[in-house]
Amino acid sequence: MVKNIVACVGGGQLAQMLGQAGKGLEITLRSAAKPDSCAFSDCEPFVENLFDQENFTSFIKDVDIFTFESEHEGLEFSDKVLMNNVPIYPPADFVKIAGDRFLEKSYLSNLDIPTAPFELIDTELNIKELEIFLTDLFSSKTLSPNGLVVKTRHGGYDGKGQWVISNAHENDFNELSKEIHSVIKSPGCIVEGLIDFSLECSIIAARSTKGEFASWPLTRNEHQNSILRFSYSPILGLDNLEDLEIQAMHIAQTLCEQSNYIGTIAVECFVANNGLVVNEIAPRVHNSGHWTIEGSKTSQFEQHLRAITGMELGDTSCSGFSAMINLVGVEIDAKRFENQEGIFLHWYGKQVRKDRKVGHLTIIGSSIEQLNERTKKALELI
């Protein structure tokens, strides 16, 4: 039986697009967020303080399923949601793991899924001890001959909360240690060895309440200043693509089955010499899967709602070539994109700020030549 009301905490563009997908399935997304949320034109808004019990009772009333817009919002209410006999998909325990880089890397390692080598940074280190720790780790090349990256355990995205050490001198470690020391206690930090890779990619997949599994072709991702700017699917020019596709599906399916995961999931990977190395898990719909809105028979957003509400999963076949361009910190004249065949503007309605994702373009083509031509046109129109 199709569930009619799905609730989440968070009102960003992911909730917005889930709300849009829900309309075609006769599913309402109830979104708890600030009044200026970009999702509210497509969702049922809830702006009251959820920490007030009366407000929370109103929020959860008649809700069939609780889900997550991101791994950073909603977990604090999961116990109360379950006390109201509302199922949570994906499971809150897994979302907690995916939102903590140390737990995430440990979980992946326990499943024999390749990751970057990593260590937890001792929260009790003083600045000088931290400097010595990082200097020795970098010099010894214990984690990687290519350098290190320090990441906060929680939060941080689009390059925030990350410090790359690839060509450092001794003096740099002192300043770096001063900066990092402020966060090694809260939210805590891990240090990873830098991976030598040829490109970044992701697999978007979904598992339903009935155990049905489906995925899309691997997506190639390109970043600028640690922010995703372009995604392309299918990936071209890799001799071992078939092997990588098989490995990616195995990774995603293993994660889903071992954690009883329900919903859409994204697994971000590096393509290294020996195959895929997992960088991060996103327990939700993901930026690199936006191309599926026009590029596949079933979008990642529709698939998520199908998966968590007990419906059969949709067809993930793709008839051509797709690309996605993130619109970051730019104003757009929407009229310029009207009647542009194969080019689709998705505007989030956010206030434009530097380095803020305010929309995206999806581009489709029946051939790679047509896709490239339309992508070039789209870039000219931005």
Ligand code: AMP
Second form
Amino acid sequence: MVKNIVACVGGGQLAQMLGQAGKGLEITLRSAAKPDSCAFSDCEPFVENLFDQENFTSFIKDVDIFTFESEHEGLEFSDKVLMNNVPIYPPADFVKIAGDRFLEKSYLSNLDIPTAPFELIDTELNIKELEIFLTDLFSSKTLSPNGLVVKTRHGGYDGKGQWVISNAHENDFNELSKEIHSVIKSPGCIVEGLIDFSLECSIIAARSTKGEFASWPLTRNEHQNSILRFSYSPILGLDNLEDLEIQAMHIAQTLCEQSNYIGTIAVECFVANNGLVVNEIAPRVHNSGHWTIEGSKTSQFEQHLRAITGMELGDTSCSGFSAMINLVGVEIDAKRFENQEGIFLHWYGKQVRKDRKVGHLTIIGSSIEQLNERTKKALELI
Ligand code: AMP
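Having gone through the form predicted alone, I am curious about the other one (the form predicted in complex with this ligand); can you provide its structure?
Below, the chain from earlier opens the complete complex, with every other chain and molecule after it.
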């Protein structure tokens, strides 16, 4: 049976694009979207406060599947959703693992999937003991010869909740330990070895309720101040691309099958000397897969809805070359992008603020020269 009401807590740009994809599939996306939320006009909005029990019951009424655009929001409501006998896809137990950097890295290691070497930081350390622990770990180079990065277990995105301790920095271990100590109990921290990598990439894939699996070609990702700015697919200029594609697909498929994953998933990786090293799993549609809306026969958003509602997965073939530019903290004149061949503007309708993702552009070209030319044009128009 094809399901047709999908509920999504959160009304941001991911819900907006899920709502848009749902229209072509006769799926209604019911989203907790206020009139000023990105998703408001592309979904069936639900404006009442979801923390109220009665409101939540009407939000979930007649819903076939519950999904989410942020792991945190998804988990916050998962018990209530299950009490209403509504399935949650992706599965909440895997989302819990992916949302905790210690559990996530342990899970990957148990599956023999390469990840940065890591250690859990003892929550009982005092500031002095933490300073000694970090100084010793750094100078012994046990985790990596390149240095360390301390990360909070939960939360922290776009580079927040992270402390890099590298040879390139003047490391004041005392100052660092004071800062880090304030979070070692809650949310807790891990320390990772810094990976020497040539570029960052991600694989976007999906697995359906029927166990069908599909993925897109690897996407190259470029960050500035830890915020994703550009994505490109396919990746160019790598001699071992074919091997990396095979490894990426193997990683994504292993993760999906072992966790009985349902929905779209993104696995972010470093390209290191010996191949891919996984940095992070996003159990949802992901910014680095936005280019699939125009760059592939099936977008990651449509695929997510197909996967969770028991439909057949769509065709992920891509013709040509795609790029995605995130619009971060910039006001733009949308008219300038009208009728620009191969350039597509997605404006999220959010208030512009510094470092806030307010939209993106997808650029497609049938040749790399055409893609470069159009990308240059798009950058001029911003
Ligand atoms: P994350 O929040 O884990 O996605 O990290 C944000 C960014 O920090 C990544 O995109 C990398 O550029 C960098 N980074 C994180 N972990 C490591 C690591 N173990 N080695 C090298 N760079 C890292």
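If you're wondering where the values come from, they're calculated on a predicted model, not measured in any experiment. Numbering follows the first chain given and starts at 1. If you superpose the two forms and keep the largest set of C-alpha atoms that fall within 1.5 Å, you have the rigid core.
A.B. asks: If the two forms are fitted on the core, does Lys354 show a Cα displacement reaching 2 angstroms between the two forms?
C.D. replies: No, the C-alpha moves less than 2 Å.
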